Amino acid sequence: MGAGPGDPELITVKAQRLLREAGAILYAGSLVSEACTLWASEGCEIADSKGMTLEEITAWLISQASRHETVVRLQTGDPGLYGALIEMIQPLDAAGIESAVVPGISSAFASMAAATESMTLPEVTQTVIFTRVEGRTPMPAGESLCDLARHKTTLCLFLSITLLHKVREALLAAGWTENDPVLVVQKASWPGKEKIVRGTIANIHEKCRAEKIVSQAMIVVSPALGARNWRVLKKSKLYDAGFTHRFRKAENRL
């Protein structure tokens, strides 16, 4: 189940209710705020994952399983992003455990929002890329950053922000210029611990450095960001006076 990007009030209402019904929830201390747990019910057997192996996490769901009708994996934003959604699975399958997945918000939604920037706009960008810096898990051929940079799309880079002298490097080498834009949101939307950091791709690392942000943060690279000030912007057709659509005809002008 996803907990959201970290703020509790950010969990799912359906969420919320589950975590009321469960008998055990196994959560992603690493990641998760421990304050998204605060909607178990008292008597709940709450136990961190961080110290676990994937073993152990499936040997401790599937013990649990046997004694509780409902039992919760908490994972930090959205289970299906980045996360070992069907590692843990398989094991529950063969298991014969009935299971379900709970999505969430992604931190790359709540990074956006934190900073009010939009990750589409009209006739600048219709494409997001959701990807991360090649580091110890090797890229698939055709998804390296480079690759996907020459797009001058929206790229959301979860998992790089140690990483920051590769994406430069990747950037650059996919015709990005060292003046764009670079947003880095550390531990968006959790309750006092969140942390936003504008910079370009010349002088982001140092200024992360700076902020000394090292993990749990979002980068994000887009010709969208900073929209907010510009004084000329392409407008959404949806919202246009002499735009049709199934609900508005649009109004006769000279």
Second form
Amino acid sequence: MGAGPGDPELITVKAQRLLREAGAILYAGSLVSEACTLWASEGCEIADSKGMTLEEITAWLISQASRHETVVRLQTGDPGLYGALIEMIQPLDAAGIESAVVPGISSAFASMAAATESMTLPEVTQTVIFTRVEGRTPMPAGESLCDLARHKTTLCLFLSITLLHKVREALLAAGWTENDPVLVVQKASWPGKEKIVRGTIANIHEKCRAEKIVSQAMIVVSPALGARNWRVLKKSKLYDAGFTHRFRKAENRL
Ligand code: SAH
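What would you give as the form predicted in complex with ligand SAH, now that the form predicted alone is on the page?
Everything in the complex follows now, all chains and molecules, and the chain you saw is the first one.
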């Protein structure tokens, strides 16, 4: 189940209800512990999976499922993004345990909201790529950051804040320039903890170092960054007075 990006108020109503009903909750690290403290019922068994292997996690879930009707695995953001979701579901399926996935607000969305940025902008970019740079997990063929960055769309880079040098190399090789803007948001949506750093491909590494940002951060590279301050903007057709759609007729401008 997704806990959202960090702000306890950004958990879904459904997830909140399930936390209340849960007999046991296994949460992933410090990012989501607060949601448990806030919503879990008294007597609920709560554990942190930080030091556990995948086998230990699934063993814990399976054993709790034999005692409780509702057992929750709580993860940051949305469980379908870098959440080892399928690796955890398969052993549950094999054990005949019924499961369901509850989506959550990803940190990519919280990061953009924190900085008042839009992932898409008319006639600038209409596509978003969620990716990461290669770390210990190898990237499948055709998915290197250099390959993806050539599209010049919005790129949200997870799990890459310690690899900013690789990000820079890949972006430059893909045709971006040193002056192109980069946004880094650490602990997006965390009350009192969120940090927003704006820079360029050339200086973002240095700026993050100065702010001591080495974990829990989203990197966004996009031709739409900073659009809030642009004087000339292609407006969305949806709200254009001359554009007819299902709910509104175009004005006659003759
Ligand atoms: N499922 C999560 C992502 C898990 S991978 C989601 O949908 O958000 C962990 C990575 O997510 C971190 O390395 C960081 O890049 C990003 N991340 C998680 N929480 C974050 C937050 N509150 N602010 C910024 N980035 C965050």
